[in-house]
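First, one chain by itself: the form predicted on its own, in structure tokens.
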Amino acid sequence: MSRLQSPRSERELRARNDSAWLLPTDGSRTNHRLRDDMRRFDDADEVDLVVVGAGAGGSVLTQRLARAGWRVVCLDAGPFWDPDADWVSDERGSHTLYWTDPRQIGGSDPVPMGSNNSGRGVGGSMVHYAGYTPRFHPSDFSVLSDDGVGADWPIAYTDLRPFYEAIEQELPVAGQDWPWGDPHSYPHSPHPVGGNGEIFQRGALAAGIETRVGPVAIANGRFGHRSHCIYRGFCLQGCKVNAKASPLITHVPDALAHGAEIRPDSMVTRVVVDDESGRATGVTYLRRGREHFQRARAVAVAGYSIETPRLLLLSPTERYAAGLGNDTDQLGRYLMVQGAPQTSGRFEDEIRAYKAPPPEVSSEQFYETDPTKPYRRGWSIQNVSPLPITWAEHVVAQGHWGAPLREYLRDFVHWATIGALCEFLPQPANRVTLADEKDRHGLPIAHFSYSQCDNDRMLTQAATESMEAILKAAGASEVMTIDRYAHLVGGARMAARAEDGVVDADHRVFGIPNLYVVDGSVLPTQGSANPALTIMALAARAADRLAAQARRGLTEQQAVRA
């Protein structure tokens, strides 16, 4: 294992972001005494803004408007995670971190639900995300004037670059410097490099393909009380250590010490719009086994791509019949996956690819148009450490079974994997309505029809061929290809007009002044770039959009009372 250049100091990472803040404890005990002692809102309060959800959006959105004085409560479907208690370092004890309630799919290419793609409780996906935390490229806000295909956002990467950098000292982020897109470096130096990353590194090289470590949102070194990365493997499982950032551990805590309010096992059924004004003012949600009303100035759901659109369409009223946010009939529509096809090379000497978290060393190299290519847009490669249960869903995919499976099980530590992000182009009837079954509170549960395009198979499939390409040049004897999906995102999207989407660039839902939408749910491309850092980036925005707004209002109310 080779070691890099060691991490920046904690007061280095202090003086270069003023407002960065380190919690006194580690994360786990910081939460349960801050959990104990929140302030907690009747549902009568009218409080200043209720957040359904509190994953990477909802959740940033609540601590940037709990510092700046408003009174929030974030409603989450599921438990308020404590890592010592509730996680295991182990595949399938780790279930319980993802949203299994049921779904229907469709289309000719459907989308399995309930993992990679989906999270439950307090920190949301987050919790069980790998740690990868690009950024989108410049060019990803302008597809459609570009490259002809998808669409352009109604905001530019510029709007979000100070929001990018913000968060990526809050989480921190560590890694070598980025060449690509917007060239810049993290706060965090590089990790160590593991078996399966100076596989990557290895071949990368002998192909001609530039790679660098991270960006991953594992502090390299302790930050604040939060405990060094033990390179354990369990990423994906929630990190018991804290070392991973994840709302949960980070903006939840900071949330609560400013006296928001973070209310789980809420199941949010409703957003309540009185149809004379036209103004959302609250929300109905079942905790418990009874159904509660909290009053709010103003809403904003974070529910993500499937459940934003789905509560959405829950909540007609006799002016909005057709759904919040739908009188162009946009909700739900546009969702988006990334192709995210894996390669496996099998080398002679061990890699031990658990011995490391899974992200490690990224390429953006074929993340642009390649004009001489008949496909439009590109892919990012990142290595990825499956663990036996997904490596051995890996063999089995490749029509492997009994003695031959028994076999590649025992021979794991010999096998390195990588991963491509395909930019996969959103369309129209890629989207979620509510299906004819219910669930067990009697609501429409969602329907998600997926087809790709032959613009998303040409993407597959030169990824595939670019990441053999890289193994056999490390030297495998023996490569093989799964075909999957990662990610969520759409199904709200951000648009200059009501014609084209559901919200506006301050996130605001069309025709309705005080409903927001701060998810994943309404970006209108998606890059090649993991989305976790760009859906924080945009909620900080809105928060410090909505913050100024509020101040803007107070100032024209003064002014007009003297």
Second form
Amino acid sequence: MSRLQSPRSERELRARNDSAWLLPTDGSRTNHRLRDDMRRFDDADEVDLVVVGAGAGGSVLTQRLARAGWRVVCLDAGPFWDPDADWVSDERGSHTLYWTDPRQIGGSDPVPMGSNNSGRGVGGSMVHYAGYTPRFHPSDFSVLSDDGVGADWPIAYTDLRPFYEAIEQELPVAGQDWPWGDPHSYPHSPHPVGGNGEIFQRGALAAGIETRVGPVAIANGRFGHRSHCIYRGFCLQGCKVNAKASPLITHVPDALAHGAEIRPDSMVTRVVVDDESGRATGVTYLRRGREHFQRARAVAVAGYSIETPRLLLLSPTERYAAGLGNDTDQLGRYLMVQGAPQTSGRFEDEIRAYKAPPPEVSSEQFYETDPTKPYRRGWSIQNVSPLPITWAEHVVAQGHWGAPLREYLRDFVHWATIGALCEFLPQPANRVTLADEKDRHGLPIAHFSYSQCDNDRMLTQAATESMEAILKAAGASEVMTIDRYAHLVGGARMAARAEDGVVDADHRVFGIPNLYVVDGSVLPTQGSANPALTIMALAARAADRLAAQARRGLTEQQAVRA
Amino acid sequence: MPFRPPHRHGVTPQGRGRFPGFDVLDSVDAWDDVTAGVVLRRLAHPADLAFFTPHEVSVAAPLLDLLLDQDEEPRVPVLELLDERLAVGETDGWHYDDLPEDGEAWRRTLAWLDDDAAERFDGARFAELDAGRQAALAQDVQTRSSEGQKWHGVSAERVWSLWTRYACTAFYSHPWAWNEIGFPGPAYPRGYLNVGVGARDHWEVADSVDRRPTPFAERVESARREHAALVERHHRAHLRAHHREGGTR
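So that was the form predicted on its own. Now I'd like the form predicted together with its partner chain, please.
In what comes next, the whole complex appears, and the chain from above leads the way.
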């Protein structure tokens, strides 16, 4: 049950973010009245901020600045989801949740896109993320200084900590007391564990590896007007229950109640910058087949690691001929994915891994650099529970097809699965560029080139061995591993100097004082943590910085000098 | 519950399965209407083919049957489900920079498979070969995929992944396949009450085969032998033919 029970802490939370109390209590999942009554700006209104993308970064930024009294419009290329009408409790039918505009992938280790790492519509990819919300470790912010690889952040863990704490309360996050990184507790106590999680705990215990339940952004018990989890196992298909956190229910309702506009189905095609003043003046976007221009005093791009660099590359001017924020040839570079091998083990007992949320139990025992090993940095291990279509991919990856494929699939209920997130290093050639191919809007599509380095391969190997050891220790008679990737971050990274990145520590694009990037693309390193919580915490911090400047009466130009 | 005529209860593809009496459609009343609509539509007679040409069908239909071991009725209409998807361009969006988008990639790779048939079996069309020879040609692509080799100039792994991804997505989206594997399908708004190792809810059915003293490893080995018997006779034959011609592709 909730530890967040005292009237005082609830009052404090609601004074910061009332979203959970703005949802309906009648068994439906969307407050239609709130959406109908939403404030609507005119294209010709010069709003204080236009935000591009209503995902983890854009939604939190919009909510925070609306609370601070800013006039904010947030545009999203996809729909304004209604979980009742738009989402299904079905693996195949959830295709509409992903960004499926064309993209090209290349390099020596191309990264497939689509369902695994892209979102679309209000809530972004958090609509279909598993729900794991670990913090980064303090060491993640000084990897270059400490380990001689990757990059240092221009901010420290302590800069982000208060925002981690705030967002953990707002989602809210459930889990056991956390011993790794900066030790901390969670506002909600841990969820009960299903068969898959039991196997992980049993195997880890036998193998001498520490695990903890959580951290999962699924309320344990009711939270505001949100329902409790029903353990149906379809987290990755969008939570029809409103139990799992996504910005659609954790930040957008409060943003609307404080006068922000969410404008869905609006594909931004260009950030417009006036060369004479050196300032962004708004964005061009397509809606219902018509081109519009939304005027704004400032622009924040929050389109994630592929679309953010693409949009900035699609917005060149005479002065910024290589694209916005690309004066030092940094835009689109250092894009990262985590190596995410998943290992399954076969058990005599029925596990029925689909019968609980996929996110259950984690270990961060291997997160930090082990000086006795030839590789730097590490990995985390978490439960995952592939549904049948995804499970078939695991089996096919072993080389099975035809009768053996069917036999393994018939054995679905007997398998438990865990997955690793390996900290692959940022590399300059892992980059988004524009391809010759065009999308249906006539705009060049993104090309994402990705190649692994030796450290990456060693981490995958070590992580796989650790997972196989856990499942064998749990009594598995057979194990199988599939190599894959998870998450995207980087591509417009934060740096102390323009030579090393695209934005400064306040998310401001170098050289354009009123243009910001507030999403996962600013991350200089990725740790072995799922990125959603960190992206939200960064957005909350960015909003705090912007609001503070505005309160001091500084223009963006003055703020840069200050 | 929607009406179901006799003999349509607990259907599994080719009548294979381990969960006797289990039928996910018995739970339709416990599903939300949007999800029920999406799932029940898969039971309807498929639309006429709109994407593949007749010649492409002659390659794709036996290939898909082989990939999923659908050697008799009742079949999940994988070809039709796949055709419908490609006809409306419902892809994941991304494609490798050395392959065209998925629809064109399907056309191209089916043509290559037909070319292989002609090259290895005296000008025969893929459709004219018996299942064993067809399976041997498919196995060749899979072997190249496992070994990181190219096939007709592109990564065999990417081609194999394209075929199996589309085939498995169609097959394992079908309620008959869920009956076969004991997966209850949609779970909103009911959810589950009994979670944990060995725990079942009352609408779930125990694995019947596993209770018999037939270890899983033996069953898989038997499936492997059956599959290998299909492939290998011809695989050896065509390898000989291949060496005779001294050709590599």
